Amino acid sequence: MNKFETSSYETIKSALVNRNLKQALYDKGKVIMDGVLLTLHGEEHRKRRKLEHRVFQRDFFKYYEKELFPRTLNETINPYLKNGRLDLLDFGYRITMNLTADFAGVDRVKKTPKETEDLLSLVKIFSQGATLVHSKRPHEDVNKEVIKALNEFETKFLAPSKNRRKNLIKRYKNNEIKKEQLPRDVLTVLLMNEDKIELNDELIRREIAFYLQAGSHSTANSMTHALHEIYKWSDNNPKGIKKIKNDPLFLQRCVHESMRLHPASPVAWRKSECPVNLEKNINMKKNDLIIMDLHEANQDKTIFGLDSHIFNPYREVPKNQFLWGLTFGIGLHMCFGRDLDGGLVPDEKTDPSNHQYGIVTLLVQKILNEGGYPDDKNKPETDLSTERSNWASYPIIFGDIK
């Protein structure tokens, strides 16, 4: 097997649309990435992702950031608030946890702390296991752990969710109850299975800690970042944090050139399924494999000028380009919550009171309104744990911001 590597953005564009290029990156995370949504190809993925598809329509996310986020929101932040600190990593699992078991189709029936507690130390579990290609721990250690977590999980969480919704379809196919009343999530959808593709118990327990952990583990990181970056740039341009705490759009755009720098997965692997050439120097046979780096490309400086490696929430891009670059993904496998963290990108007609600003905004608006400030006592810290970019821990205080 031959390895080719690139930093290329045109080249990996064209890289992720080729439907002769198969998702690699995490093989290694087998024990709870195989047969999930990610990680399909061909014939598989499309028939899955359609299915999947029903539940995340745009006005099932705009629903969600409109109508359950803010209660949901305000609810998890209140005990910070009172206490005047909080951890943005803990704050960030904790409130997106609870929004992305909602639509996996996790029930949390005791709503109890204790409840909380247990699944979000399963869905980190599920995370490390996951993201094992970038593990600096011993990859045997972690898929052991990985494999009690599902046991556990489908003891404590999944089952109970399971029987419940197994019940209101029998009663919706004996036309006792109506579809819309039937939960609106991804559990529901794969019950049903009306498109009668191949599943059974296993899949759909990967696949819905699939959900758990993509979901909360991406956006509680997005989130910090974005935050970093807000406050080192506010440091030097003082007047700067009050147009991002008058103007939602130019926080969004703030969010979203956070995202670019600081992509979820700092590089994405495919592997050929047959001959492919996708440059002069990138000619592919069978089961080659090709590594892409998309946190270099995010900073082509042909496509996000010359100060491409910094912080510049004024930056323009070209028409047909986000601002945040490759960092969801294009094409069939892009980023299924891409409109959920990221929003809508606004125009000119946008209407910034009727916009829809994607969780990662309103969760940096809502800490930034707060007077929420880095804790000079208690510095962030790194996650060493792992290769990928991320944050172990990032301490905050509440109070007027410098």
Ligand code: HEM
Contents of the next structure:
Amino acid sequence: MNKFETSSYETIKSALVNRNLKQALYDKGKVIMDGVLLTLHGEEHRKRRKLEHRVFQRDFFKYYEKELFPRTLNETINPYLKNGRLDLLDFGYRITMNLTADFAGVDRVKKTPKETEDLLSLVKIFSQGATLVHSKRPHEDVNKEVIKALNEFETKFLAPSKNRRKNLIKRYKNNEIKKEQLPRDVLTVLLMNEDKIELNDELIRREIAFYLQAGSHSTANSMTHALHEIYKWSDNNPKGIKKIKNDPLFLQRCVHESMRLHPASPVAWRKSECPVNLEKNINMKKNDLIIMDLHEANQDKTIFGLDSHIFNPYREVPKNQFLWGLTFGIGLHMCFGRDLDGGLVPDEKTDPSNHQYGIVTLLVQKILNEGGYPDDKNKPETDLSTERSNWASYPIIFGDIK
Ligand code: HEM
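Having seen the form predicted alone, I'd like the form predicted together with the named molecule now, please.
Time for the whole complex; same chain goes first.
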């Protein structure tokens, strides 16, 4: 097997839409990722994506952002505000746990902080299992923990969530309730299985576990990176923070710019199903591997300008490119949570009072509006257990940026 590497933006774009290149980043993380949407290929992937896409519709994202999310956000942040401090990672995971559990279809029956905490610790283990390829820990240890966590997840969370949905689906089929009264989440869609695709209980368990970790880890880290970039930038642009607070569209630009610099998955891997020629020097034979550096590609000077390595929320990009670059992927596996977390890109007709900003922007906005700023006495720490540039902790206190 030959291994190719590229950080060329255009080559990566063409690879991510190429149907002869198959997902390969999660081959080591099979215990949790085997058969889940992100690892599927060809017809099997198309069918599963079509089925689950029913949950990820724009009208629902807007409703979620405007109606449901603000309540969850206030409930989650209020105890921290009373304390006068929080850790961005801890808060980020807690809030996104609710978000991804809502979309995956995992009920939190007791609605206690302890229950969220329990789910969170399971999801953190799933996350380590999924990104095993970048883990610095012994892989066997991680896999053992994942198997144990999957079993615990089944008993504590998945079985009750499934039972409730199966009951509702039965009532719907008996014409006792309308379709709109069914929960709008991946688990319900899989249990209904209207397209009659091949599924089994183990697969559904891995799929739901995958959803929980795919959305929470990336959202929590994106929020933390964005705030970090904004704090650093404001040190040199004292008037900038006022603009950020008063202009939510500009704040959304800051978030997209930070997403460009810090893609949650810094690389994408694909294996060739047959000979594939991507560019002059990348001629892949069957089963060759290509490693694509999304982090580098997102700093391509020909697209993002000569200052592409720094945070510049005033950056202009060509009309056919997104400011966040390849952070949400493109093509066959493009992220289902893109518009939910990143929001929509505004244009000249956008009404700021009715715009869909995306969950990450809302989180950053809330922290800034509450006067959150870095705690000088407790410095942020990066996560040393992975090669990915994740945060381990980022303490902030509420007052106001000095
Ligand atoms: C800032 C937040 C997020 C980032 C940066 C992100 C990034 C990505 C990327 C790069 C991919 C494609 C990976 C590849 O091509 O190999 C992906 C796929 C995916 N993401 Fe996200 N994601 C985020 C949030 C979410 C959320 C909130 C959800 C769900 C609630 C979600 C669900 C998914 C799913 C289901 C896929 C697989 C799609 C497929 O394989 O067809 N993501 N994400």
